Amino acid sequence: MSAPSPSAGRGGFQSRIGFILAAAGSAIGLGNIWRFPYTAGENGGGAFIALYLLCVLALGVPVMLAELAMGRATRKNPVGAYTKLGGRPWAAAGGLGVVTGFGILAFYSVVAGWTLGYLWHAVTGTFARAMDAEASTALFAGLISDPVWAIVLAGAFLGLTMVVVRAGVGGGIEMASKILMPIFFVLLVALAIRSVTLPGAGKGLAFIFEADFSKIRAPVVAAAMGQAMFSLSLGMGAMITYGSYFPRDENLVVAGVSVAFFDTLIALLGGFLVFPALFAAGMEPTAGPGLVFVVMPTIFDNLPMGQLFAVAFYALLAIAALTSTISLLEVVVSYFVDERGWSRSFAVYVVGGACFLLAVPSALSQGGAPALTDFLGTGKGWLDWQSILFGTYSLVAGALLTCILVGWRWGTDAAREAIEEGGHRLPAAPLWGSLVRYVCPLAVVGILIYVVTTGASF
C-alpha cells in the first residue's frame, strides 16, 4: 500500500472552477463595490483604472502565482509552506499570513455584519419610504452604536462563515462558493444594467471612466498598488491555503489569471451599479462605508422597484463579506489543522470563538465605548487601527515576505516546476522569474516606505 500524501485527510478543491469561484470569492469583497470605484473616479477615472490593470498585470499577478506555488508544493498552510521551502526561520514569516489573517477576519465581519442589518431594512421596507441624508445618517449611526446590535451582527455573520468552513473544503467551501459566486454575479449583472439605464447615469459613468492623466502622481501610483495587492487577497496567507487544496493536474497559471480577470471585472461592475444610481438621483459620492450604508438609502425610494433594488444591492453585499470572510477563517483554521493535528471542528470553534472575541472592541469602537473610539488618544478607533495594522502594513509584509522566499531563497526556477506541475507550460516564465526576483520587491518596498511615512491605509 502506497503511503498516503501530504494532503491526506485535508480535503481539497474537486475542480478547477470549484477552486476559482473559491478564490475569486477570497478576493471579491465589499472594497470591490464602494472602494475600487471612488478610488477610481477620485484618482483619474479610465487613467487610474489603466494603471491599477498594469499594476495586477505587473504586481497581483506574479505575486498571486507565487503563493498559489508555495501552496501547491508544500500541501500546507502558510506556516507549514514556509517552513518547509525556507526552513524553520521562515515559519514566523507564515504566522504572520495567520495572524494577517485572523486580524482582518476580527474586524471585517463587524462590517459585514452590518451588511446584514441593512439587508433587514431592506426586506422590511425601510428604504422603500422617503430617507433623507439626516435620516440616513441616523440609521446608520444607530446601527454601528448599538453594542448589543452590532456584536450580535457581527456573532451572526461569523456563525455563517464557521458553518460553511466546518463542513471542509469540496463540502464546505467549494460547495458555497458554486452556489453564492453565481448569485453574486447575476445579482450584479442586474443591477448594474438597472444602474446604468436610470436617467443621468452617464454622469455616473464618467466619474469613473473620464480619463485624467494630470491626477497620476507618486501616491495614486501606490493606491493602484495597494489596490491590487488588497484586492487579489495576497500577503495574507489565503492563496497559499487555497493553492495547497488545488487539484495537481489543473492548470494553476489559468486558474490564476482567472481569478485576478473576475475580481477586476467585479470590480469595474461594482463602478458601473453604484455611481449611476447616485448621480441619477442627483448625490454626490462619497468614500467609505458611507457610501453604501448612509448614500444608497436616501436614494431607493426614487427608483423604480426601489425595495427590490435595496434587498438585491444588500444582499450582494452580504454574499461578497462571506466569500471573503470564509477564506480568512480557513487560513487560521488550516494551520491548527496541519500544525497542531486538530479536528476541523474543533479548530473552527476554537479560532471563530477567538475571532468574536476579537471583534467585539471593534464592534464598541464605533461608538458604544469612548476609549475605543478613540483609542490611546490617536484620533482614531480601535477598528481603524486593526484595518491598518493587519489590512495595510501585514499585507504589504506578507507580500514582501513571498518576493523573497520565492525570489531568493526557495527560487524561481522550483515555483516555476510547481506551477507547471500537470503538463501545463507557464508562459513567458522568464519574465515572470524576474517580476518576482526584482520588480515586485521593489515595488513592494515603495508601497511599505508610502505608507509608513504617509500614514496610508487600503
Ligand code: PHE
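Positions refer to the first chain, counted from 1. Computed from a predicted model, the values in this text were never measured in an experiment. So that the term is clear: the rigid core is the largest set of C-alpha atoms that superpose within 1.5 Å between two forms. What changes on going to the form predicted together with this ligand:
- Here N43 counts as shifted, since its C-alpha moves by at least 2 Å between these two forms after the core is aligned.
- Once both forms are fitted on their core, a CA shift of 2 Å or more is seen for Y52 between these two forms.
- The rigid-core alignment places the CA of V186 2 Å or more apart between these two forms.
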The other form holds:
Amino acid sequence: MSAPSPSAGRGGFQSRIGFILAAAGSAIGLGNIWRFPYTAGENGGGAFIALYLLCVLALGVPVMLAELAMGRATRKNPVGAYTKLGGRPWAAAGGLGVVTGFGILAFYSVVAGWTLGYLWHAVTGTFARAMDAEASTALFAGLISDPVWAIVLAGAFLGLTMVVVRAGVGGGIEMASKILMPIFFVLLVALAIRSVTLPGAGKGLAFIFEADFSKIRAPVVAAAMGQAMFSLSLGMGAMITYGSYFPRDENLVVAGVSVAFFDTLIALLGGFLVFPALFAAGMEPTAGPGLVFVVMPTIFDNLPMGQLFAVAFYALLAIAALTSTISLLEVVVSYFVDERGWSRSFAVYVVGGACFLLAVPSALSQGGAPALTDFLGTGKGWLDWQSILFGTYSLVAGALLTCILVGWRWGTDAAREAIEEGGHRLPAAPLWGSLVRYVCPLAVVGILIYVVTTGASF
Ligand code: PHE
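Just the form predicted alone so far, so send over the form predicted together with this ligand.
Next comes the full complex, and the chain you just saw is listed first.
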C-alpha cells in the first residue's frame, strides 16, 4: 500500500498564537457549556468537579503534551503517527481514534443543531418574555422531539462543518476565533455574574462547592476522566493532528498548557452559569443532556438587553461548537487524505454524508422515536449511549494507548526531546514521565476493569 507522504506541502500554523487559537477552538465547545454541567449534575456536583480538575492535571495535561509531541515529531495524522512511532500494529490505535472522532461528530452535530434552533428562537424574540422552568422545558421538548427539525438542524450544522473543512482550515477560522473567543468569554462572565446574583442562587453555589466524596464511585471516576478527555479533545487524535501542524521552533509546553487552562476555565464558568440559575428556577441538576438548554432561557429576560444577550450567546455557542466539529471532521478527513490518497473534497463528502446517516438516530432519540429514546430499555437514549461509548470510554481507552505508546514504546526520553524541540525546557519532566508511564495507565486500567467486572451502571 503506498501511503503518500503527508508531510509534503501540508502547510501549518504560522505562529504559536495561531496554533493556540485553533487548538483552543477545538477544545472549547459544547463539552464545556453543555456536557460539563450536566455530567457534573448527574454525578453529584462538587465532588465530581474536584475529581474533574484532578483528571485535567494528572491525566489531561500529560496526555495533551504527549499527543502534541506525537503530531509534531511525525507530521502525520493519528494513524500515520502511531504507525511511525510504534510500528504497523499500532495503526489500530490511530484507527480507534478516527472511528471515535466519527462517532462523536455524529451526536455532537445533533446538539450543535439545537444551538442553531435556539439561535433562531433568540432572533425571533422568544426569550424577550419571561420564561419559567415549565415554559422553558416545554420549548426544549418541542424543539428536540420534532423529528424533521432535529434532523434538519443536525444536517445544517454538519453542512457548515463540511464547507469549512473542505476549504481547509485557513486564516478565516483562525481570525474569527481570535475575535470571537474573547467576546464569548466576556459574555459568559457577564451571564455567570447574573446567574450567581439571582435570588435563590446560593443553593447552586453550594452544589458546586460541596464536595461529598462518598458520592465518588467507579463510574463517576470514569465519567470525570472521560469528560476531561472530551473537553480537552484528547484520546482520539485531534491534538496529534493539530500538533502535526505546529511550528518546530515554538514552545509546545506553553501552548498545550494554555489550551488546557482556558478550556478548564471556561468549563468552570459553564458551571457557574448553569447551577445557580438552575436552583434559582427550582429545577433538578440531574436533568441530563437538556440541562443547559432548559436553564438558560430562564435568565435572559432578567437581564438588560436580554434578547441581545440571547442572540449573542447562542451565536457564539454555535461558533464554539463549529470550531470543535471542524477538528472532529478534520481528523477523519486527514486520515483518508493522508493514508488512502482520497482528495480532500471527496473525503469531506463521503465522511460528512456517512456521519449524517449516523446522526439521524441520535436526532430521533430525543422524543421523535420512542424506541431510541429509551434504547433497549436502558432508560437512556441513543444519543446518551453514543456520548458514553464514544465520548467517554473510547476516549479513555485512546488516552491509555497514547500513554503506552509514548511511555513504553517511543519512550519518555525521546518524547521529551520532541516536546523540548526548539530549545524550550519541559518543567518537571520526570513527573511528566511518571504520570505517562505509570499513573495514567494504572488509573485508566483500574477503572476500566472495575467498571467492566462489577457491571457498574453508567
Ligand atoms: N473538546 C470539544 C468540546 O469540548 C469536543 C471534542 C472532543 C472535539 C474530541 C474534538 C475531539 O466541545
